[in-house]
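As a starting point, one isolated chain is supplied in structure tokens, in the form predicted alone.
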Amino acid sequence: MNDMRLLERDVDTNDIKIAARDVQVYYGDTHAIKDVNVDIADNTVTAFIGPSGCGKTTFLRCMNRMNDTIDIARVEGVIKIDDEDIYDKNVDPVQLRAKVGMVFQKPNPFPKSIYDNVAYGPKIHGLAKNKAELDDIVENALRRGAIWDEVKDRLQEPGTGLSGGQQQRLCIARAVATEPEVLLMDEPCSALDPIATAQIEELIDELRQNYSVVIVTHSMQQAARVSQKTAFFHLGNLVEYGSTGDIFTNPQDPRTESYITGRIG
């Protein structure tokens, strides 16, 4: 286990949204995540970086119990959001996923209208009493997804008819429509062109005013641009965690330095 001093630098204990302790993840006999301890702040973008297969997406999926959907996956340890253990047997994973929204690598709008894509979650969770309230929720979510002006006159058209960048912003709008507190993003720009990527990065910076945002990215440049905190994973271990500036300019672990300078990856 690494020196916890490295893992916990720069975290204000009053500002912790997610706290993970001794988290292990197994896929069958494979030990995919080992002894992860981390505190993730509210109103902050936290980037998970590291080589392919290092465990960053696996750990991201622990935070809304998406690994529950994989038969051979087993999660041990404690993950708390607002001091509530999300793996407690009394926690409903469906309700948890309303609180912890997720945006995936490839834009995946439902085969429904733009309106219904965003209205789907609020309807399921009973967040609107009537059509007028639902209309307001949809508009506000599309505004927060920075796509309202582009789609306001075509809400009944299929979401699948939008461009890739627009689809991803629609998926972000869909994720925030249930009023989550945490937004998980698994390489949200990897399928997008540079212009769409820049729009999503700008949006991520705005979203942190209202959410704790955790983003997995293969791009160190993207992590440096959008995040305030960075966690470096390697071979299933959380090697180092701290302010993004410190991680990129003054890494404390030689493995972090090797990754950032391109010697491992």
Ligand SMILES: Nc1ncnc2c1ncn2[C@@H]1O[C@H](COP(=O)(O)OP(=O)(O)OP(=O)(O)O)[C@@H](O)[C@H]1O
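Residue numbers count along the first chain shown, from 1. Rigid core: the largest C-alpha set superposing within 1.5 Å between the two forms. Predicted model only: the values in this text are computed from it and were never measured. Compared with the form predicted together with the named molecule:
Taking the list Ala119, Phe233, Val226, Gly101 and the motion between the two forms, the hinge point where C-alphas stop fitting one rigid part best and start fitting the other is Gly101. As a two-part rigid-body motion between the two forms, the smaller part of the chain turns against the larger by 16°, taken from C-alpha fits.
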Second form
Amino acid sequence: MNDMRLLERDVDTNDIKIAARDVQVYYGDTHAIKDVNVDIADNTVTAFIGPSGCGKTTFLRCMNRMNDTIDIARVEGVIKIDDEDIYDKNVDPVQLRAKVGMVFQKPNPFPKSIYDNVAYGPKIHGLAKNKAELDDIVENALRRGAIWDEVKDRLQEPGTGLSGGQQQRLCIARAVATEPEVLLMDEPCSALDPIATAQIEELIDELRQNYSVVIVTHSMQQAARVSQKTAFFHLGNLVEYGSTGDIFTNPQDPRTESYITGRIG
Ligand SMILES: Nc1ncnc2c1ncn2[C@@H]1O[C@H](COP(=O)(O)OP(=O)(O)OP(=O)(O)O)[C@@H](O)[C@H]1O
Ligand SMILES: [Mg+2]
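Hand over the structure of the form predicted together with the named molecule; the form predicted alone is what we had up.
Below, the chain from earlier opens the complete complex, with every other chain and molecule after it.
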């Protein structure tokens, strides 16, 4: 008998994309994520909020096994995506990361041209039959990343030559170019001006039609604008999780209330 199935039947299961059970993360002796249980819904934007150092990035990285790349990090517990254990030894982390895309806190374009930054993923995953199709995928992704107009005449220039905010939008374009099923975004707008931020928020809302999006943000306004579900983390614990409206207007835990009213943070 599969315990996971039993657990999942208790909650409304139809739309669960990611199920985390008893997740712990340690960096050496530091216990950074403590016993986190959460179901992340499909076709939904889920916001992770909480004070600096509470474990938002660490938990986000559990969902596409980016913690594998950190030597001292150790992950325990179970994380399933579409009912498949992503830490199973048969799962290829590279394939997993194509399905579960990520935008990092700091923009990290490849040392390649703007065009190749976006074309790289679709190429290695065989998403285009010819150059014209690849051109279309690249243009479409750059448009969704709200950066097409700024780069369309300089596609062969290096991605690293763009401004910080442009680099971040390039990374967003790169992440959506492979049509991931889940998109993890770690403070994607922290380097962006209000216009680009609004464009990215529109994109996030559009992506929700087909994907599950998880966004870490320090902006309560942004969480309230873009997300339907919110998870509040504090000192490695998932303190409260629910509909964004409830978390912001009727928090159940005093720590959540203090944070959203600006008393801790
Ligand atoms: N690579 C690492 N090595 C050692 N400890 C780490 C590492 N990354 C994070 N930590 C520790 O784990 C805890 C959680 O950090 P994490 O980066 O997940 O927090 P966060 O909520 O994303 O914070 P912020 O809002 O500042 O980005 C912190 O105590 C941090 O110092
Ligand atoms: Mg972080």
